[in-house]
Each structure stands twice: as C-alpha cells, then as structure tokens.
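Just the one chain here, laid out as structure tokens, in the form predicted on its own.
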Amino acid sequence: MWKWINQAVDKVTQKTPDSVQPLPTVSTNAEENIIYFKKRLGSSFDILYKQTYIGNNRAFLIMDDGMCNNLLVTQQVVQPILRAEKMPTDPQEQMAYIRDKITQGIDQKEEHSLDAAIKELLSGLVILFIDGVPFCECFGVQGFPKRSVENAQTEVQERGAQEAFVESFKDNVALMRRRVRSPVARFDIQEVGKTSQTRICICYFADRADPQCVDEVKNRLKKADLDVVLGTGYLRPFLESDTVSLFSSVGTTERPDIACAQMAEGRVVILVDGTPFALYVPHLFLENFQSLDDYNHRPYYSLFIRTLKIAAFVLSVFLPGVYVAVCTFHQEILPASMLYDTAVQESITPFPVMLEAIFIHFIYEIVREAGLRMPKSVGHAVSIVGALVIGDAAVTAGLVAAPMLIVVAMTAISSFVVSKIYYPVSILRFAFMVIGGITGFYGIIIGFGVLLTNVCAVQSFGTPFAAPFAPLHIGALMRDTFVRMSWTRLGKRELQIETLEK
C-alpha cells in the first residue's frame, strides 16, 4: 500500500533543474559578470544596476532594493567611493584601497564565485565589480523590513521576560546572547533548501552539548533534500525519531529564555531564518507539562501546577472514551440517581452514544478551527455562536444529551491546559472514543498500554523520550520532574541531558 502511494506521489513530483550553468569564478571583464547576473536573476525590478567609473576603470554597483538600507548604501558605499581622493590607477589596487581605506562598514567580504556573490546580493549586500579585478567586494548594508520584538503569543508566562523570537534569526541570536554572555555559546550557520537557500543557526554550549549530538544534527540537516524551506516544520521530520509516534521528539519554543535554558542542559537549538519559533533536541515527553513559571514560583506550587497539567492531559485524552464506555457497557459503576438521569437524557437522542460523542467533538473541532483561522475581529464571534447557539439548540432539539455537552466542555478546557500537545491529544481523543464504544474499559486499558509502550520506544538523539521514568532515573526524577527542588540546590549545577541516556 505504502509502496503504491509513494509511486503515485513520485509521478507528480519533478525536480527543477538549473536552467543556467553556473560560472565558477568572477571574470576580469565586469560586463560579463553583469550579463551572468541578469541571466540568473532575470528582469526582477528590485535588482538595481549602476555603472560608473572609478578613475579610468569601469565599475558596476548592484543592490537588491528591498533588502538594503538606501541611506547606508549612499553614506557608506557610493559617496565614499565616488568622492575618494588619491585613488590608485591599477584596478586591483583600487579595490584594495576601497576595501581598506574608503568604505566605512565592518561587514565586508571578498567573493571569487559569481553564485556566492548572487547569494550575498539577495541577502542584502551591495556588490562592486571593477574591470580588471578577478573578484568582487560585498558590503553589508542590510535594511530589509522586519517585525520588532513583541510579547510571546503561544507560551504566555505570568512572570519573567515577555520577549519572543521574531522572523530575523540575527535578532533571535542577539536575544539569546543578551541572556547568556558566555564565550561557550556557539552559533553555527548552515543553509538548507536548494532554491530558497534558507539560513539556519545551530546553537549550543560547547562545554555542555554532546559533540556527537551536535554533529548528528548538522549531518541530518545537511542531508535534508528540500527545495524550499519556509518554516521549522520543514526540518522537523529530519530530526524526528525513527519510531512512528503521534508525539513529536523535537521540542518547539518561541521564547529566547527557554531556548537558553535548553542549551544550558546540553540541548541543541535550531533557529530558521524567517520563522519566530526555534526547535531543540533532545526533547522529553515530560517537558510538555513544564513552563518557565514553574521556575519562578515556589517549589510546592510548581508541584501543584505540574500535577494539574498531567491530570488535565489524562482528562482530555480519556474522558470522552470513558464516558462512551460507561454508557455503553459499564452502567453499573454509576450511582443510581446519576444512572437514571443519564439514561433519560441519552434515551431522547437519535444516535448511539459513540456516534453522538464523535459528532459533537467533530463539531467542536470545526468551531475551534473556524475561530482560529478567521480574522480576530470575527473569530471571537464564531466561538461564542458555536458555544451558545449550536450547543443549546442541539440539546433543545434532542440531538445531543446534556451530559455529553458537559464532557465536551471539560475535555476542551483540559486540552488547552497542555496546549503544546493539543494536536496529538485531539487525535487520541477520537481514537479512544471509538475504542471505548466498541470494546469498553478493556479496550481503553489495552490502548493506554499501547500508547505508553510507544512513548517509551521513542528515542530523541539517543535520549529516551520517556526519561526519567523509562528508564527510571531516581536522581533526575526527584530533581525536576513532578517535584522541583529549590534553586539553592537546583542552581548549583545544571542537568546534563546525556546523563539520562544511562
């Protein structure tokens, strides 16, 4: 089946060949270089070419209008070059004189490859060609539009910093550098995507991260056969565990303080240019129930909050299935008064309990998706209409029993408590409703065992996904799992992620 699907996909998939053969090096004839640029870039209106003369030598300046700061281009590149005095007559001496004594910017580099020069041009640098010089000079005058640093939207915290990552990965690195001013912090650059050539930044602490893990991350990303990379989701499958699971073995965060905390434990953080979210590996399942506020409150309150989140996870996954199983097979466990009321309510509905549960949860997912994707001014109205009008009308019309609406409400609220894993929870919820409606408690218990076995089988870069429970590690379990030790003990030494592999 899978082989047939892969063959069908391959039939509609076609690799895009390069239409122009790359020219290996910069020509001493500047006109040839410009012709090559125009072949590769076409008639794009944002690519600007300016021909001028430096002394008696012809020169060309090329810039991407949307990626450069025009004021910096004029002040740091064009005016200093055109107004320079005592300019040498030899072309190569002219280029060296411009690079060393004329231009004022620090971000300068010399390129001998035309393809590399095009890449720098599209990154916001100005390119200078001079007749008779077998290389070009690139000047950093970036000024592309970008969003300013704002509050976190998906990982809201009561205490602590409110800053979140933005789309510019250089700004993201600066946010992390400001928090960890240590020379052990490493930020390595790679490129992925044959067409997009998206820059990614691999961040880690040199004295804490496992070198094998860092090398493995770099190798996997280097082997990622992608044409275009527009977000972290493109790279996640290449970092996932080989074991098939609904839960991701790659962590995601939009907060620089959380990313720094992960690096302090020996994790590797991946920033993607153009995406305000970061990936990190290895990732543990129990980290889905932790937040930054756990470390800003007293330890006893952190214990309470984490227990509450785990209870909410269990409710959101199993409550609908358990309700269906009770109403279908195990009515004897209900008190007599509750059994009578539930039976009366369910008797007036036209559908079996399992179909009723699937139907109302499906309607809830539709309302949630509509409220999430609609404009903010309309999204709240959609949620209110779905909650009040549809719910009340369904009960009044006898399509849905009132206890079922209570179950849906409790499930929905509980699922938002652990929003990091909302998507696998929503799928598991439907699965356990079907299992509970067909096999009752016995099937739910077997399904829970299968789910637990699957979580324990996942490995995230050599670290068990279910650690420190499987395998059991008493020290890490008592240090920062359910129980969080005080910072008088916790702050003496950070947890090393590789110790959980033992």
Contents of the next structure:
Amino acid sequence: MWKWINQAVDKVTQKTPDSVQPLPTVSTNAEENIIYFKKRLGSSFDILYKQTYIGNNRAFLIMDDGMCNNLLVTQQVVQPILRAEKMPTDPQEQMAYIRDKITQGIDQKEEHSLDAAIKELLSGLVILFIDGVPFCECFGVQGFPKRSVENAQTEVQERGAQEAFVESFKDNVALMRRRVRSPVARFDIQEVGKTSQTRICICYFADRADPQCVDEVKNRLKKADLDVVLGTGYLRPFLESDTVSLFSSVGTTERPDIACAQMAEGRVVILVDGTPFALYVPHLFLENFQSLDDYNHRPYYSLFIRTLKIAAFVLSVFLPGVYVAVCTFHQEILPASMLYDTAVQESITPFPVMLEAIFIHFIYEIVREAGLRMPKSVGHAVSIVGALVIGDAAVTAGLVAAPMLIVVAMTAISSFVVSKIYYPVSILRFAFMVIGGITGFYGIIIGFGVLLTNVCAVQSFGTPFAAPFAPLHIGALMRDTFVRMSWTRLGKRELQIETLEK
Amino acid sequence: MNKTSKISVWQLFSVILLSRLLTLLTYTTFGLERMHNADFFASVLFCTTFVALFSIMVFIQSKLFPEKDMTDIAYIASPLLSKGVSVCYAFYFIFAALTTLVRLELFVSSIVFPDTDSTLFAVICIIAACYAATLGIEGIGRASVLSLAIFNAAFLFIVLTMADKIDFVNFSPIFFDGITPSLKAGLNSATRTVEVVMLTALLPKTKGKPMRIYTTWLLVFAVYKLILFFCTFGGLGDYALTQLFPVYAMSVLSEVGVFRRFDVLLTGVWILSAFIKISLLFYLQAELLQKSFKKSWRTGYILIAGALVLIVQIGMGGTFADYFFSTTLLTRTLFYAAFTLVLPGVVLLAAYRKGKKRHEKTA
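Can you swap the form predicted on its own for the form predicted in complex with the partner chain?
Expanding to the full complex; the earlier chain stays at the top.
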C-alpha cells in the first residue's frame, strides 16, 4: 500500500533540481554579465539596471528595488562614485579606488562568481560591474520593509521584558547580542532550501555548548533536503528525536530573553530568516511547564505555579477520558449523591457517554479553531455563538449532559494553561476518551504507560527528554524543576544541559 | 551526545522491583496448604533466602563475565550452544510474559470486568507492550523509575487510609503447625521470581555495580512484602486467606472522608507494572534472539512474541491459567531451577573450561 501511495504522491510532485552546476565567473565585458543576470532573473520589474561611465570605462549598477534603501543607494554609492575626482583610468585601479577611497560603508564585498553576485543582489546589495574588471563589487545598502519589534504574543510575561523576535533575523541577533555582551556568544550563518536559500543562524555559547551537539545541528540542517524554507516548522523534523512522539523534542520560543537563557545552559538556538520564532535543542519535557515569569517571582510562588501547570496538564489530558471511564465502568468510585446526579443527567442524553464526549470536544475544537483563524473582529461573534450553542442550547436540547459541559470547560481552560503543548494534549485527550470508553480506567492506565514510555524513550541530541526525572538527577531536580532555587544560589552556576546525558 | 543503550543501577532496581511487586500484589494463597496468617511473615524470610540461593549463578556470572549475558557467554563455548541458550531464554521470557498476562486477565475477568469479555483488554495490553518494547531498554528503564514512584505513592496512600482497620487480634500465632507451611510458602513465592533470570540478560546492559543493587533489591522487596502482609492480615485476619487476591481485598477497605473504593488506585498501578514487565520481557527475548539470529528482525521478534502470547492466551481459552493452580510445587521448582541454576551452570562451566583451554594454548 505504501508503494501505491508513494507512486500517487510522485505523480503530483516534481523532484527539486540539484543546483550543482559549475559557477560562471564574472566576465571582463560588463555587458556579458548583464546578459547573464537578465537570463537568470528574467523580466522581474524590481531588478533595476543602470548603465553609466566612470571615467572612460563603461559600468553597470544593479539593485533590487524593494530590498534596497534608495536614499542610501544614492548617498553612499551612486553620488560618491559619479562625483569622484582623481579617478584612475585603469579599470582595476578604478574599482580598487572606489572600494578603498570613495564608498564609506563597511558592508562591502568582492565577488568573482556571477551566481554569488545574484545572491547578494537578491539579499539587498548593490552590484557594480566595470568593463575590464574580472570581478564585481557589492555594497550593503539593504532597506527592505520589516516589522518593528513588538510585544510577545504567545509567551506573555507578567514582569520583565516584553520584546519578541521579528521576521528579520539580523534584528533578532541584535536583540540577543544586546542581552549577552560576551565574546562567547557565537552566531554562525548557514543556508537551507535549494530555491529559497534561506539564511539560518546557529547561536550558542562557545564556552559551554557541547561542540558535538553544535556540529550535529549544523550537519542535520545542512543535510535538510528542502526546496523552500519559509519557517521554523520546515526545519523542526530534521532536529527531532528518532523516536516518534506526539511531543516535540525541539523547543520553540519567540522571546530573545528565553533564547539567551537557553544558550546560557549550553543549548543551541536556531534562528530562521523570515520567522519570528527560534528553535532550540536539546529541549526537555519539563520546560513546557516553565516560563520566564517563574524566575521573576519568588521561589515559593514559582513552585505553586509549576505545580498548577502540571495539574492542568493532567486534567486536560485525562479528565474527559476518566469521566467517560467512570460513567461507563466505574460508577462505584463516585460518592452516592454525585453518582445519582450524574446518572440522572446522563440518562437524558441520547448518546453513550463516550460518543457524547467525543462529539462535544470535537465541537469545541471547531469553535476554537474558528476563533483562532478568523479576523479578530469576527472572533467575538464566534465565541458568543460557540458559548450559546455549546453552553445552553445543547444542554436544553438534551444532546449533552451538564456534567459533561463542566468537564469540557475545565479541560479547555486547563489546556490553555499549558499552551506550549496544546496540540499533543488535544490529540491525547481524544485518544484517552476512546480508550476510557472501551476499556475503562484500566485501559487509561495502559495508555498512560505507553505515553510514559514514549516520553522516556525520546532523546533530544543525546539528552533524555524526560530528564531530570527519568533518568533521575537529584542535583538538577532540586535546582530548577518544580522547585526553583533562589537567585542567590541559582545565579552562581548555570545548569549544563550536557550533564543530564549521564 | 553520547549514544548508549544502557540503564543505570537504579533503573535496574526499579524495573526488577516493579516486576516483583506486580507478582506480590496478585499474591494468591490458592494452591497452598492451609496455614496460619502469621506464618506468612516467616515465609518472607524463607523466600528471600531461596531467591538468594537461586541467584548464585547470577553472582558467578557477574564476577566471571561482568559485561556479557548468557548468550555471549555460551558463544565462548560454542556458537551453536549460544543459539540454543538464546532460544531457551527467549522461551522463558515469553513464558513469563504469558503468565503475567494470565494473571492480568484472571484479575480483570474476576474483579474488573466480571460481566464482560476481557479479550479486548488483553489484546490492547499486548499491543501496548509490544510498542513499548520497540522503544528500547532506556525508555523502559526510565519509565519504570517514574512508575515505581507512582506505585510507592499509591501504596503509601492505601496503607495510610486503611491503617485504622489494622487490629493485632487478627494475627494468629506463628509456627502453630510447624515450620513446613512457611517453608513451602516461601519456596512457592521464590519460584515465581522471574527477576533472577531477567538479571542474566540485564547485567551487561547496566552501568555501575548491579549486584550491589540486586542485594538491596532483595532486602527492599522483603520489606515491601512484610508491610503488605502486615496490612492485609492485620486488616482482614484469616478472611484474607479465603480471597483469591488478598492484597486487593485489603485495598477495598481503604477510605478517606466520603471517598472510598481506592482499590482502583492499586489496580491502576498494578496494571502499569504489568505493562512495564511484559514490555521488558518482550524486549529481552528480542535482544537475545537478535544476537544469535537475524539482527534486523528485532521488531519482528517482539511482534512474534506478542502474537504468540495472544494466541496461547486467547486461543487456548485460558487453560494456561491452570499452570498456577494445578502445577505442583515440585514441578514448578524444578522448572525454575532449570533456568536459574542448571542452564546457567552448564553455560558458565562450558565457557570457563573453553576459556581456560584457550588461555593454556596461548600460554
């Protein structure tokens, strides 16, 4: 069957071409270079070509209109070159003079390959060809439209910094540099995507990141066989553990402060150009229950909040399943009065409890998804309709029992408490509803066992995903898990993620 | 970034303790000759001694060949012997998985779902165990540590919530009918301890000093057993002896406030332990078989073992359960000794002699 599916997929897809071709070098005839550029770039309207003369030599300036700052182009490149005095007559000397004496920018480079020059052009640099010169000069005058730094949307923090990453990865690096002004912070650039040639930045602290881990990250990303990379999600599967799990072994953050904190623990952060989210590895399961606010509050409150989050996780995964199991198989667990009330309510509904639970949770997920994807102005209407339909009409119509509605509400609110793992949680919830309805509480226990073994088997770049609980590391456990030490002790030494491997 | 597939000594401790506690929770006095409840306390001591005796070969193995399991040791003597040994041990592990499932189904069909067919439950359990076995020893080892923590919490909770029911009047005089019933009960319990055989395969997969932790395990297990017997017979007296699953009968007594029937907690952790144990047994048999036969068939061996267990359990209509109730203590002891003393003894001796000969030749 797999063969048949693969064949069907092959019919509608095309293998991405391998662009391993000999790179043409810059010709001394500038016009030939322009012809090559036009051949490669086609008739794109945003690529501007300007022919001029520098002294007696013919020259060409090429720029991508949308990617350059026009004012900078005029002030730093065109005007200084055209108004230059004492310009040498020899073309090569001319180019050297322009590079060393005329233009003032630091971001300047010499390119001998035409394809490399095209790449620079599309990155927002201005290219200068002069007849008789076997290379071109690229001037950095980028100025593409971008969003300014705004507040974090998915990792809201009560106290502390509010800045979030933006789409421009240079700005993101700057946001991190500003927080860690140390020479040990390294930001290595790589490219992924055959066509998109997306730039990614691998960030780590040279003095504490495991060099093997850094190399492994670089290698895996280098081997990523992708055509276009438009977000961090494209790269995530290449960094995930070999063990298939619902929970991701790659962390995500939109906050530069969290990214810096991860680097300080010896982890590797990956920024992707065009995405306001960073990935980091190794990632631990327990980190899904931590937030930066935990470190701004006092330790006792952090303990309380983290315990609350774990409880919310347990509720959001198991509550509907356990409710179904109890109503179907283990009524004896309930106190008599509660049993009577629940039985009366459930007897009115036409569906078995399991189907009722699946139905109502399915409706809830539809409403949630609609609220998420709709324009904000319509979102409120969706909420009202959802609340009316689920909250009132379904109960009045006798489709859903009132206790079930309480279960849905509690589950929904609990799942938002652990928003980082909302997606696996929602899938697991459905799975446990089915298991609870078929095999009762004991099936749920087996399901829990499978989940536990799966989470324990996941390794994120050599670090067990379930650490420091399994394997048990008392030092790490007492330092910053449920319990968080005070900064007077926590600040003295940073956790080394590498030590959790042992 | 170090890739190892070994477990720590504490993971080994958890995995074998959990495995043995599972047998303890479903301890049944059925088939034993009539004895007074206080004699069970003495039987704990005898059981521990017997288990220690049955473990002699494991101690020798850890001294002479610390980094090798029985298949590797047998390979020193002869590759054919190695194949035979791995098949024998794989058979034993599948057999142990089957007995675990039999107990599980017996429990489920008599206590949990007395009115419904428990076949589906058994199928789900085996599928889950097969999946967990494919995840490897590290996953199972780590999960067992967390499961043991959950087990302990549930165990402590039940003991505390039924503590007020314990009455010393319920205990009978010890050795009232002599020492023989206690001895037999001790031997009966010891022959149900598959962990000794498990250890022969787990030793090379453990970092550190496993035999030290094994000794600790023997003592901790005895303490657990004593506490459980104390609560069961202290709370139920001789009534416990009339129950198929006395520990479960004890857990039914636990209550706090308006909440009662915490037996569901005990049943929950018991099923979790059964799942871990069956997964481990499937994993171990696949590991041994892949060493001697085709390596890439690891998942295949696990699936075959799962299918075999299900076929025997479902296909034979539960007749396998008779093993528990109709087999005599002598037969069971001989069967057990064959895998804990005879087979390892033969393999160790053959490997030792072969090794010695080689050493003499090279000298």
